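We begin with a single chain expressed as structure tokens, specifically the form predicted on its own.
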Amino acid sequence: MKKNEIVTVKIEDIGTAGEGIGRAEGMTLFIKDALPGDVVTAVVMKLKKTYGYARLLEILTPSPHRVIPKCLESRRCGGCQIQALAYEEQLLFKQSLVRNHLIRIGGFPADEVQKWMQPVIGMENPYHYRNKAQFPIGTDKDGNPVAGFYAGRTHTIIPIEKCYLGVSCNEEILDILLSFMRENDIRPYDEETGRGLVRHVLIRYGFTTKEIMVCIVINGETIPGQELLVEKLSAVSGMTSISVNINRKRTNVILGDTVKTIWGSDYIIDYIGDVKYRISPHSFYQVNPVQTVKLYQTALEYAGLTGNETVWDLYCGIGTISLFLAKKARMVYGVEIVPQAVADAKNNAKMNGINNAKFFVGKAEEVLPDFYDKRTVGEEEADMLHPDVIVVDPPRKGCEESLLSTMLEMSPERIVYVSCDSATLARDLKYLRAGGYEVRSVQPVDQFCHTVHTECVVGIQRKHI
């Protein structure tokens, strides 16, 4: 086989990253927009010693499973990446990737697995389902400003301002926003010079109270005739936020540090369950509510509170699992490195009237250690030494291990892993089964419909030898 050559290929199963995987001439091919059950054609275009890339160029025989995508862009924009497969395959697929994760990363034997392993909890309706978008802001061919999303592994901006993962009212403020710079000639922003004023929009909905925020990403102190554009934003039905975020640096990082609300309140008001929480633009809240009261939960329920347990919430954001659990729980203590969403965390249990939470601004894999070696003796201090349940819900790296070895030296009864990311869930749970713990059971949650991500909430216990 050699690069650029053409092979005909029956694509077998689906990778990681969404793509489709086959064989040909004995090598293993990854191929883009492939699904389990097509036979395509391809063009090489990358090779390794026992595997390979290849370029999708038609489809001979469709797999039973591939669907019309309501997305006329899903192949080109890099939001979803399994669009055109049934819904009840992507159900299937991502139980299979967190099995295979847990087997292969994890170490743990494949009947133990399948004894842990609930169905992944999926939606009647996965579509319109984010509560978020933040679309980056670019121009096309002619010149003019456009809104989208970026193409696959790329900073090519797709124009696309109807998307069918997100709310209709996105739409109509992509609208508003890319006439008003049309209208006054204010540049989007350009990543390779540096030069121009707008490079992102930022929109936030409140699913419960349809309180909606919206957060421009400037490169520079203001918008030109601002007021203008206040005034039509504030029209929309629901709008409560209009704030402009200051980022000067030349990073892809979308958010800078400084955000001016210029019209309404600095932040929208939404509920999870019965829990009511404040969102500012810098907070950290799951992307769908409907799964989240599913996911919090099973979280709830694995942590088996009864009223009188000490619970740690590690990466706690704006305290969204804190809350939930300190109805149940006799004390939390939430630690977040985001001094805001601290800040937001304290806001949000005073607002809902809950007196039983505390929250420590901090890396997680510091505060705990540096917390545990202080070894303090007061009362309270010694229940949060010895806690009765620790909750994590770390980023996609995972736990380090010095906060794993802490929270083995803590013994809790039982803990609690909120996952987005199976692979550095299995190496993790590798981690306190070696320490002394076992899986109970292990709940995927499809919070990202159409994507390969999946969450997954995993009950474990500590062994009694």
Contents of the next structure:
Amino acid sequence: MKKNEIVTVKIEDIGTAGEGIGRAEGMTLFIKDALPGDVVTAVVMKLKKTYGYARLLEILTPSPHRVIPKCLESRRCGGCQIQALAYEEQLLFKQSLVRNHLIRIGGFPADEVQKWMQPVIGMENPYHYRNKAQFPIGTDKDGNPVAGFYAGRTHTIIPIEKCYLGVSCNEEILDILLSFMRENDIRPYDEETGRGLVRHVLIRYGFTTKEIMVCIVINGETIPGQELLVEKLSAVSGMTSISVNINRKRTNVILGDTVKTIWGSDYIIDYIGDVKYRISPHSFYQVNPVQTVKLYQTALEYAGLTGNETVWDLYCGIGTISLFLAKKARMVYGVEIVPQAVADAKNNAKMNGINNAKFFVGKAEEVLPDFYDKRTVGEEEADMLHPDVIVVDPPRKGCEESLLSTMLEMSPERIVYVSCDSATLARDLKYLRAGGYEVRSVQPVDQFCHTVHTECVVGIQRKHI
Ligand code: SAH
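What I would like now is the form predicted in complex with S-adenosyl-L-homocysteine, since the data block earlier showed the form predicted on its own; can you produce it?
Next comes the full complex, and the chain you just saw is listed first.
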């Protein structure tokens, strides 16, 4: 096989980035936008020893699971990778992705994994589920400001009028911002030169309360003539908080450290189940509120609380899971690295009249081991040293080994692992198993429909010897 050769491939599988995988001439080829069941022609772009990448040319025979994506830009946009796959098939794909990681990375026997794996909990209507959108602002070829999404793996902005994952107020807000920029000659930020003002706009929407937050990320201190912009944005039905975020760094991190509220409240309120949460621009909040209830309910069920338990909730964000658990536990201790999120968590507890949750700022892998090593002997500390349940909900990179080893020393009866990356989940479960724990149940929940991302809740139990 050579570069630029045109090959015919039957697609057998999906890769972790959503690309189709098939074999030709003894080589494994990764082909973006091809789906299992498709027979395609593709041109070879890049070759390694046993595998390579090819660009899709033509679908000769479409997969029986291929559907017409709602979004016309789904191939160019980096947001959805598998919109052309029928939704039920997306769920099966996610199920097998998790299963394979547990077997290959976790080293668990296939028949055991089969016993724990629950079918993925999907959505009835898998569109318009995102309560948060971050649009980059750039310039089109005629010099007009545009908002949209980055094309897959690049920083080229595709202007997108309508995103099927987002909520409808996004379009109205983008319209107002872009017209204001055009009329007042406010320049979008240019990544190449580091010049221009408006970098991103962050929009959050409370599904239950219908409150809207807009945060405009700028490479400066203020937006010239911003009163006019505020006047227009504040007229959008549900608008609750308008702020600017100052980010003057040459970086692709979206938010800078400073947020200034320029109209309304510093935060919006939303509910998950009957717990009320306050959300600021910097705080982490699950993006799919419909599925989050199912996710947290599963976590609660796996925690097996009766009202007497001491629980640690590590990576607690604004205390979302902590407060859900606090209603059924004796005491919950949350740990989170972002100070603002911890401030929100404390406020959220107060706002819900919850007195049995305490929060600590810091890295889970430092706070917990430090605390455990000190072993102060008060009555409360004794309970904290040996909790009944530990919940973890780390970012994609999973938990540090130093944290997992302290968790083992604390020897809780149950561990609940909420994961957004099944590869690191499998790695961490392997460690916990070696330390005397067994997996009882794995429940994937489709939080990110049409993308390759998969969320899981795992119930883990201490082995009694
Ligand atoms: N459980 C929360 C948040 C989960 S997201 C919820 O469901 O809403 C992961 C959280 O971990 C984020 O809030 C992030 O700020 C935090 N985080 C990242 N690294 C961390 C670390 N090393 N220690 C503690 N928290 C961390």
